[in-house]
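A single chain, nothing else alongside it, follows as structure tokens in the form predicted alone.
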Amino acid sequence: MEALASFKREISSPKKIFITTHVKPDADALGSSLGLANYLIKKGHDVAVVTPSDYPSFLDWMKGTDQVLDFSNPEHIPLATLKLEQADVIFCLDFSVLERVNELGEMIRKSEAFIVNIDHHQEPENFADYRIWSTKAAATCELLYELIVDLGDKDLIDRDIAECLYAGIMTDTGGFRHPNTTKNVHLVVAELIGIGANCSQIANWIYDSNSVNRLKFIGFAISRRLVVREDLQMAYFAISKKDLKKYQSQTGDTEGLVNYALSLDGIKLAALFSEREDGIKISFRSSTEVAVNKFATTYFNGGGHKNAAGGKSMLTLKETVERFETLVDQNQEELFQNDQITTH
């Protein structure tokens, strides 16, 4: 309660406010920034909202992209250091590890400002002053409506602010498809969707909105770099830098792909493994009695949900992949028995 208190006292005033994600955001992780930054301007606050890279396109109707630094942009990164600088209270979102920033991290854990961190994911860092922690919700924009109604601001949430939630709660469900699609998720979508959200409109622009490109990237990914191991249960992509350069790939572009291998008859685990400038990037997903991320720690540098992790690999992507073939065969028994972990 006195922490909560003292989060209270922070946003009583009007402050310089500094909000920050992980890397590539996500819709969660965008919506819940621009969300709240939206809510903290209606507040009289002065914010700012700094991304630690760039994010998919499909993602810049939210109110407030315009507005967004991108920190892995030369231009954007003196004012974005600025912000930093100069903040009394740092918000940061949809991730519990200061790595998850960049060089972001370092600079954050070194700010005298007071650090407010609310996410969803396991085995939060002990960095901020005050925390807003649940395994139990389905996506931070989740936890952030809740924040903005226990303040008694639920009036200030309009439908921009509506439709950033919208879009992070309907994506980190997998579209209402996920075993975290609760009984609460529903309720508090239902109210967004009375407040304003187009929750028809927020699906197509986010799953519907595709170039040329994209299109022949995911046939050719399907056709050519599909492998599929019946006997280990499992299949994955191998996407190596030539394919991604050969389809002009953007990001957000392989959003999703790794769900086709899932969608597989027999398939219990699926994997995406991407070949980028800084190693091999890796979308773990799972059926609902796997535990996906367990393994993605202990072998993979990575973490997350039970039935959707992330990992990297600083091996090669053949290495990457051979490695992840072996671990698989390997760990049979441990991944595929019904209680590993309980889901979130």
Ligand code: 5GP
The other form holds:
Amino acid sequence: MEALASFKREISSPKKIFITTHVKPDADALGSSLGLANYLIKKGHDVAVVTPSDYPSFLDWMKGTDQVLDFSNPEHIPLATLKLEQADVIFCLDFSVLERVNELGEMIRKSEAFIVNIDHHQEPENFADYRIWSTKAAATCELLYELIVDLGDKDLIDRDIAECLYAGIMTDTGGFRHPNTTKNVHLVVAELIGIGANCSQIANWIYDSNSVNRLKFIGFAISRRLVVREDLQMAYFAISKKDLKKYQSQTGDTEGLVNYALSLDGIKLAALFSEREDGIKISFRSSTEVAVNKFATTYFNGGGHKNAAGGKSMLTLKETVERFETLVDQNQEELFQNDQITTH
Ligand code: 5GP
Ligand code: MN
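Next block: the form predicted together with ligand 5GP, after the form predicted alone:
Full complex below, order starting with the chain above.
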């Protein structure tokens, strides 16, 4: 209660506010950041949104993207650093471990500012002065909507804010299909649509904005880079740096690819390995009864949700994939018959 009172006190008068979210922000990460930024600006605060990396261009329509500072862009670093140093309040959205914001993490840890963490991922690190954290929430945008309502400011949610929040909830529920699509999710999006969020337009912006290269890349990945191990109820994609270059891959182009592997009949665990400049980025997805977050945390230096997690590897692509196959084989029992790790 004391933390809540301090939080309310912190934002009760105009402050310098720094908002950040996880590396390679998705719609929930950027939508919650910009939804909050637009709300706080209306409340008279001075707000900076800083992302640890760039974000997919299909999110460019969100109000405020023109002001976002990208900490991986050398030209943005001085201003972003100044904003962090000057901040009275720092909001960390859609992540719970400081490692998820790269170099910004240690800078935030050392900051004297009041730190607020709003998130729905597993196993949070204790770095915040005030935390709104629930793994039952489908999206950080859902928690943020409830926060603004709790603060008595529902009337300040305009169409732009509603669309940012709607986008995060839509994508984190997989288009209202995942098991995290609760009654509350529908009640919240009903309110957002009532405020003016245009759901078909948002779906169009996010899901129907493929480049020809991206579509060809997906076709190539499915026909040439998909490995199906029916014996292990598992399928995965291994995408090399060369593959990404050949299709002029842009940020966000591999998003959703892993779901094609999970869509196979009889497949309960899917993975995507993509070779990046700084190692192998891994995405895991699983069917309802299989938990991938613990697997990602234990073996791939990652984390996430029960059915959608991620991690990384510093081995080569080939070595990573071999290690993954061996680990799935060795952990069959824990992976496929474990129902004690539930998040919902
Ligand atoms: P995606 O596969 O979409 O990149 O990530 C799926 C989920 O796992 C997201 O909720 C994301 O935040 C989480 N995740 C992805 N990569 C990492 C990672 O390296 N570390 C942690 N802790 N979580 C991750
Ligand atoms: Mn999220």
